[in-house]
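Encoded as structure tokens, the following chain is the form predicted alone, with no partner shown.
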Amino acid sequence: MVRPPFLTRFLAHPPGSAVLSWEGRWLSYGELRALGERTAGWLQSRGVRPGDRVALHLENGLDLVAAHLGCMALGAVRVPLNAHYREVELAPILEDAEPVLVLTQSPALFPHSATAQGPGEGDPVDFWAGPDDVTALLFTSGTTGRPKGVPQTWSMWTHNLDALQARWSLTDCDALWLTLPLFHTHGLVLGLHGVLLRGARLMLSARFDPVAPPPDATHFYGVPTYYRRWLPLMQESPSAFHGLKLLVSGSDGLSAEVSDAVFGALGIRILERYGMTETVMISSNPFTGDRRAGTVGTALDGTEVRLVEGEVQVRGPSVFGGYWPRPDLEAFTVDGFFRTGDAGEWDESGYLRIVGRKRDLVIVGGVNVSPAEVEAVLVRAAGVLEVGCCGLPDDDLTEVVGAAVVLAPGTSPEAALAALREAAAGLSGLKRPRRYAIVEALPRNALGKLQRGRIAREVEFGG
């Protein structure tokens, strides 16, 4: 069995470098190599096969890893979970992904699933992966409430993080400060397969403070929250972050005042990005050359990026082939294209800016909500008719949850809040209303579509 390209490079690294650094202990590519086989010899060992899906659901951290690798060298299909998931927002995935085992801490979660906490370790299985096809599943949230899923192959990524490579410049001389979640597009590919690939270094952490970096650190990946959290330390004391060349965000709109203030703080300009769960990176600002605050670049080599009546559509070798287990027949135009399903236009030297988003979603903190699925999960509330969700501006976050809420007729607005708020720990904290609204009627059209983008224009939440 031949394996893919990514797995052959990664295993030619010397085995002596250097790789990971996990609360203060420095793992070499050997020592990462021994332990994803000997996962992978205790995944075989509890039934796993490859080809089966394995759902991660572990906070960063060196048993997540050996998660990652145990399955990467047996084969088996990662399903990477939202550690702050609760049931209710787990039971449609698994549904969907019907994993053969589940990795966690939490297994009262997890009642109608084989779980263990954490992986273990077997006798050794080599790195063979399986053939060139799907590595993970990951689920992004959709704009009917129910999470989709979406296949990553190692072909994808391969050829995303080659052409990243000339934008990004990350050698096997430069380290990785990773706070991002490894659940997500944005830690788990670019992140820590970036740094395997290339033959860099990798300082993981559990989640990101604002902090002083890693005096070795060179790279770091975040989303607009991180800056806005780190600038004041930036300003106080930027020789703490004199090793780092480059600051990658994404995941959401940066603004041009977060972006010339960590210019002015450090000299280094912010490299905006943009790309989805269904497309790996799409587009980038360079490494050397013209960044431009406000734009996420031009297209990677080999991406094909077009405006079509305003949204943003792709093609390319690391667009995915279509929607797992329920193929959306809209997500692709006729000739391939990807609807994005985002608004964006060109600036005069050919840089693409996202300029607005034609789905419902809110970005909280870099992260995704489905307003649908909030409202699913707020109408069971007691003395709840309707529910509407939209985005808030946020100084922290950039958006927050808002929820415009119908009552039932001799419903006191205090019980109704009280069993919202109730309703509401049962989703992970990002996606909890911050703002509420009691209301006569949500705002629909002619054909009593709910008309999310007209809440918060139209309604006056209280604080």
The other form holds:
Amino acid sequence: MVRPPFLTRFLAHPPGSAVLSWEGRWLSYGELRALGERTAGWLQSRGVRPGDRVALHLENGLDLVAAHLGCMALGAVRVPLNAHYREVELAPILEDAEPVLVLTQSPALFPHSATAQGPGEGDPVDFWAGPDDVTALLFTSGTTGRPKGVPQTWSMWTHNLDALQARWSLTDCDALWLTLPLFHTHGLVLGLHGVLLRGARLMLSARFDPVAPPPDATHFYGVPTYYRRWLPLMQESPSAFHGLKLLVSGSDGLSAEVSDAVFGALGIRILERYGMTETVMISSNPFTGDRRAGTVGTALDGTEVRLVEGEVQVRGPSVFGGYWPRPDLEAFTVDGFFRTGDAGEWDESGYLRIVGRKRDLVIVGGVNVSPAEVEAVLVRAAGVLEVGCCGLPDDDLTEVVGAAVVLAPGTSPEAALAALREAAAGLSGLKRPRRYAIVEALPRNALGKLQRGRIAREVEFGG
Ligand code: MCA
Ligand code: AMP
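What does the same protein look like in the form predicted together with ligand MCA, given that the last one was the form predicted alone?
What follows is the whole complex; the chain from before opens it.
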């Protein structure tokens, strides 16, 4: 068993220093470490061994943090699951991840897996090391509709978080208010593990609500929807935000209007950065220096970024080694660059701008939605022949899913819409189409391939 440098650094923080607050109570590094070791003992008593995969289907809270630390202390691999997912979305992930145990409050969602409504506590285990470098297996939406497993390693995280540290200058006096869910890279890696590596403090909340930040908070990481929802309060009570020195936005493009409005209200220019589950962070604006709205800054130290026919391609120590369990050979170029599928351009000072996507993907409130996955669920609705989904602009969530539907002859639109809504209820909320259109035929190219961009441009959608 090898102890990764990340964990050596985590274990070296002063045990008495405060690190995490949950529901108003602070835990020190020593308490957090002891909690992780007792949780590791409990996991071991449930049959989990170093290197095993443990799925975590829990909402933000101390239990979820304990489950992460327990896996870290035991050397088990975490499989974070989106707490909003329904059975149909979880099934392919479980089939690929094959966790030995799922921690969940909803065991009915996992009919074929061993579950526990934990975590609990047992005799302490303090390995803080594992059989290899993989520490988490995250699933990201694939363009085929089937989620793809991304093994993330301690060394990817350490390289990336150190490179971000050089840009963002988080100090051990800083406190991050974290409201992002811990099942995505944004909240899990940048938020929770960014603080654990650096030795700063974390104030964890169950979810984002557009209320005044805790007075001690100095840092905040969010998706553009958070800033749009927060703006009225920022404009009404700017003094409630006086403790904040860094606001970061990512997962989705931030509009210049919101960036300028926040700057106007607080005098803080939101710092935009760009990343993916497969690469962790790729580029960022600086904390000190020229922060350019509408750009995602320059490549992080050690990361190479190039544009090939407009597509952003990335290589470096934070980039993953390949999907699991099915490697996608198209994902990398012959010289080892990962194809992001995002369209980019350089501005006049060499800052990267994300200008679109070369793959079919809808980003709803910072959450990736594969239109193919939604189509596969909706097409099973009675009276429906074909479905094509696309992203439609939305003032709150940036984009929402729209579905264009071809009906079987003789089907009434009302009956079909009722059946479509019932089928969509099998998906988590952000994936459900907010708007439908009944069409004669879907736009396809000469080879019969669905053209989802044309659906968004050409079809007239109802409510
Ligand atoms: C809420 N719902 C979701 C999610 N959140 N479904 C799937 N995934 C989600 N993450 C569902 C709820 O179950 C509910 O369904 C419906 O949407 C409305 O829920 P509510 O809580 O009212 O939603 P909301 O307040 O409108 O939430 C939207 C949100 C939230 C605030 C934008 O989704 C959010 O916090 N998004 C951030 C996601 C994020 O961390 N993205 C980073 C990934 P029902 O109607 O059945 O109750 S990208 C990434 O990690 C890369 C590396 C990067 O660059 O950062
Ligand atoms: P995920 O696969 O969930 O990690 O999401 C990664 C995707 O989010 C990227 O491929 C981009 O399409 C998008 N993304 C992340 N950060 C930004 C950003 N700052 N601006 C625009 N799109 C972004």
